[in-house]
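The form predicted on its own is given below as one chain in structure tokens.
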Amino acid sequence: MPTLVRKSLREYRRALVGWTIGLCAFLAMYISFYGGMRDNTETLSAQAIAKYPGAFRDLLGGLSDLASGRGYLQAVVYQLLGPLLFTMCAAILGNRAVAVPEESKTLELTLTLPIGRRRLLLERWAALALGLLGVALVTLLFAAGAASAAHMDVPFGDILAAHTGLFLLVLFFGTLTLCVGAALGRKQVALAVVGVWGVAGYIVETMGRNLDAIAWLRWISPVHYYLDGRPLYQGWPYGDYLVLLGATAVLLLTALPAFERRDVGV
């Protein structure tokens, strides 16, 4: 493993451990609620769900199948809160690749070493990807174990498909954070771009299914390629996942020349 990748992973380790523990705690808490809610049929009945405003139901994926283990897992883990928390983790780590060291005046020292800017950025991105992959693997095993313990009757292969999509989505947003940081060197700007694109993309994807005025915007939302294939129900949406991978590659290729040409004070 390249030296800079190892160094970056050491720098990320406390954040990675903290986010992994936090995400597992989130999974344990929400999945544990399923047993009690399943036994209380009035809580998850169609009549109870219908009382929620339509826009609210759209934002949470419709809630049409909440009484089943698959529907509950989709609603509470893979629809909104899980992607939101994991994306926050990815954005924080993406900022630590370039923007945070630049604002703290340590990036200039790194760039005085015999290492090109492209290599530095690629190895920082590799550390970001490996770190997010580690978090994804641990939380995948935890989610599968918790779902099994709660008797949700969701096959591991479907959970794996959904979790893979989640990883690809947060890798995209982590790369976006890195890209903005490499181009501008400002961590707050990078976080703002990710926040706006992420929230707007989620709203467009969930509400655009029923609003023709914004339906066309779904195709430029990365969230569309994560949610539209319904992997927890239908298995692997390979085409959608390839789009997410391709978009991530485009962001990285955009970041390389932008960082190489920019004056960072060296």
Contents of the next structure:
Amino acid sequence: MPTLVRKSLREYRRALVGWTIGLCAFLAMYISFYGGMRDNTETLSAQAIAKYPGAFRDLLGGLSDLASGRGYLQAVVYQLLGPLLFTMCAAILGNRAVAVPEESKTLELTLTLPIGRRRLLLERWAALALGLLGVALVTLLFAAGAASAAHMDVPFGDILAAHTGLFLLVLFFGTLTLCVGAALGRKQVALAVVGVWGVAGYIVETMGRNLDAIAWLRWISPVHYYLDGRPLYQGWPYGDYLVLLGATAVLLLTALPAFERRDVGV
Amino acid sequence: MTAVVETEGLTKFYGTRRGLEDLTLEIRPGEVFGYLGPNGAGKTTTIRLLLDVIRPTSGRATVLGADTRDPRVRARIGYLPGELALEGRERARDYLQFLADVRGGVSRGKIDALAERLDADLSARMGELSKGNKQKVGLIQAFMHEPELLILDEPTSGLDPLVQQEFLAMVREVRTSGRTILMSSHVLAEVEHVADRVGIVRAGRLVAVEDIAALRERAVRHVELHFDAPVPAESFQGLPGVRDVVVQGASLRCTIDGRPDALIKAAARYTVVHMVSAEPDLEEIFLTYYSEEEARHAHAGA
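Return one more block: the form predicted in complex with the partner chain, after the form predicted on its own shown previously.
Once more the chain from above appears, this time first in line as the rest of the complex follows.
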């Protein structure tokens, strides 16, 4: 493994372990509720759900079959909270590639090593991608284990498909943070871009899908390519996932020349 | 012999603010070049241009015969940033090892030897190092791979006097081995004992480049002579390069610019019992450059 990738992973290690533990705790807690709620028709039945306002249900992905293992897993883990938490993790790590060390001035010495700027950025990104992949793998196994323990009856293949989408989504947002940081060197700006694009993208995808005026915006929402294929129900949405992967590549290819050209630390 | 550092019309503007303008400079192999100027004069801008951290607005620069844009050349440079930031839980030794690996390795025991010389504790976490210890780690990483060119931005800041002496010894060793050093400072006293030449930069412009030896020759020197009997003041009036003569009985005080030759010859006619000559005060010359430059600018602006 290239020296800088190894070194970056070492820097991320504590954060990665922390986020993995945090995400697993979240999964354990929320999935374990299912066992108690499944048989309680008063809370999860279609009639009970129908009492919630439509916009609220839309925002949480419809809540159509909360009583089933799939429906519960989608609504509670993969719809909102899972991506939200994991994206925060990705954005925080993505910022540590360039913007954070640049603002704290520790990047200067790294830049004066005999490593070209493009390679530096690529190796930082590789460390980010590997780190997120590690978190995704552990949480995938944990989610599958917890789901099976709670008798959710969701096949592993479907959880894998959904979790892969989750990984690609957070890889996109992590890369976005890294790229804005690389292009501008400002961590707050990078977080703001991710926050606005992520939240607006989510709202457009969930509440906006029935509003003609903004429905077209779904095409530029990363969340659309994560949620629209309903992988937990329908298996792999290859096309959507390729769009996420392609967008990630485009971001990176844009950031490389931007970082290459820029004055650092001024 | 080709220059180790060569710049031509090197200019850097930060927006409309001038960082450095039209710097043409040559640093020769094997010399210690002192780069002097007050804070904000453009020293760090120059250094960061040479290391390709920032990009020139115009002009060009080569380092060790290569364009500054070539990352490979940086393996042959040792760099100490002016604002050295070391953070995190990583231990200093591990960080140094990482830097060494990326630069292609350092000879065995070199890091420990330097740490011992500078009395640095490498087992500490970087975030917990004091300012002085950070500077030591910075010096170790700059020297450890025995680079052909050392670029040191304010290297002695934060070091205690004993370590400063050790650092100066390290600088002399580098020069003895034929390698080159560019070091910046805002005080001449820090570099005058090791530098061969100094460049003086002010408000983004290189004002002067001088040999330290020549500078010393032109230096202002305060001299006191004591005779065995009172001397006539007239004997010491109008001597070339001698001014501010005060004769009080058998003693004389004066200031000489440059060589003391005329004064010595005049004094030789009497019996000298005691002579005191203060170290040449280069700082004064240094300040003269500033005031001349200021006057010139004021004139040009008028």
